[in-house]
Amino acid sequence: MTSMARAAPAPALRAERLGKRYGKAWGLRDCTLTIPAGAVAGLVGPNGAGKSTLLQLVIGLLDPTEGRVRVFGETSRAHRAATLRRVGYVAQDHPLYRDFSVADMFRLGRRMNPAWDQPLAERRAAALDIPLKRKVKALSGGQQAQVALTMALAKRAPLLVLDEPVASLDPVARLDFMGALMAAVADNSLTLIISSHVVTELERVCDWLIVLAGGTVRAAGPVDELLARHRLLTGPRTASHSGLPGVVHRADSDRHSSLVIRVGPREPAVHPAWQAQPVGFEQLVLAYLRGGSGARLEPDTRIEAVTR
């Protein structure tokens, strides 16, 4: 008996040695990563790490200097029209026309997007108690963020990209925005890429993680796998860590040291002076951000266990 093999679906995002140079300086370089369809991916890094550059390359606003990026199998810049239909984008400053009413913004969205879902936009505005006749400049910061998100969702694109969407919001508005966002992602089976400095928020919602620093990807992959492949070691400052797997970051106090290390399929044997614990999400992120250029987990690297 024979059967036709069904082709695997294209990932939502695939970047291959992607790079962008501004003059003599690289904003992003040698970026290789894959995000599957349906993932909720958190993008984290300090200011100037290359996060906005990566997202603008993804949506086709920038040309790569080297490498390429594909969105659902199509090169984003070469197939810009197709990419724009497949991507909803919310920028950090929620760019809206201040003198437009909310209804005006929705009419603009309908004219610019063939798949625009006007009932969805109006339902969200009503549920959020945002009057359609009110002008954008009369809305609170949280309401403006919700209108920007509504427009991205009403576009009915399978990939939603958000660049620091809650950076300017107060804690209550931030919580409301994230709650509405995750409900929309679940209801519409979207792939989400969200850039944020608020690591605790990413920990609550993300099942995929990308850490950028210095214009390079330091770590990328499913959150559960990344956490399983690292350990936090604590011990006396005088204890040696030679022979341990790759040390991502070491922090020393007067008497004690803590290390975040990469491990393999088996737990490494460690000196009795060291205590090994699972690493937390925030600990992992900070370790890669503080670890310098040498702290980098290649996307397809196989980490071998260390025994001694």
Given for the second form:
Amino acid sequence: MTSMARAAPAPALRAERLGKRYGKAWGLRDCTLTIPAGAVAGLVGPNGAGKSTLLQLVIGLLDPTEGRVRVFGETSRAHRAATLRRVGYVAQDHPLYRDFSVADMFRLGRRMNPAWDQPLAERRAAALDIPLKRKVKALSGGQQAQVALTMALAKRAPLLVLDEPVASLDPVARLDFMGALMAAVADNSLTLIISSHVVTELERVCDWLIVLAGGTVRAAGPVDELLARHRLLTGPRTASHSGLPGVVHRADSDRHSSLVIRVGPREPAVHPAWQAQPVGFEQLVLAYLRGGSGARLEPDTRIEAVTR
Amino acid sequence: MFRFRLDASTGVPPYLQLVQQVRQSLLLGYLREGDRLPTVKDVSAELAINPNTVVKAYRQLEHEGLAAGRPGQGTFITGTLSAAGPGPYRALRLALERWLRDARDAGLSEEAVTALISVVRQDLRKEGVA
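Can you return the structure of this protein in the form predicted in complex with the partner chain rather than the form predicted on its own?
Zooming out: every chain and molecule, the one shown earlier first.
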């Protein structure tokens, strides 16, 4: 490591060859990635891709089988107060005590978190029209999600991890939840990691993307850069482009083929029979997910340096 | 207060949609010099988008000389796009409406109208008019 790198502030997240084995099967393997402070990172992949395993390693609910993960420079260890304190967590089912009132939940939060911000919690509840006296079980699904988010925000943790936070919500509650989350990002210097298997949900909010499949990282980096470094090529189907470098995914019909490829910093020179177009967010994610294990953007490689 | 919207189906990046909406509203007179744009927080909360996207759009508007940030107060419209006053603007709009109706009555499709406009514009550009 150079002295320059040592002087730079620690990234919000740094995973090095991180792996978790359940019995004989690896839930996550050889995961190396960096998320800078202030990023809103989307973690996408199909069910069983290893998303929840990665998140639980980050927040300190699991210990890794190999490698390690650091949050703001400090290694995450399962069930240690120092790890748990640094990360806010919103789980998929927004677990709250159903017989508790909202005020009870806040009291619990205050007792368990030294940096608990009670005024913030009460302000948010008031802004959302959620009465403090109301029992959790009497709240709507959207309100329960908002209380879970408020609990995580009032912890005042610099990193917030959300595991499928809107999966159980209707479209209006989804938009409200994401809007509230983005307002919190605008207000504070927060780093977010949001997992979802609904790609369109993440497109508007993420500036950083991690594609996970089969327990390995397929692609990771800033969204703008990833989009700029890929193209969709369409043209007549021939056998000759099978050996092209940088092909992420290829789809053939009888007469024509479309390929998602990695390109260098300059616009690629394309044969006149072929058309090169920019790729969209969803298209890029799908290309890496469908491309199989061969479609992998090596971690920590400058994208323009990747040829295969 | 000016309100933004987002259309997911256009394929236009969100930050560019915000910039285009301000430009269009300036052209149509919905926004005027001195108007305040909503805060970054309000826009990102209402549209559920990354605050950096809004910041990027506002920077682009500043770069184009159309808006300026005043510390502690917000972002304000400082420029104007339409050279024509409201009178000439209305007359031009009516003339265009009439022309589009004629084109439709003559059987021109929307695609044909667009093609015709761009061809005429190209010819005028060659003469140095448009």
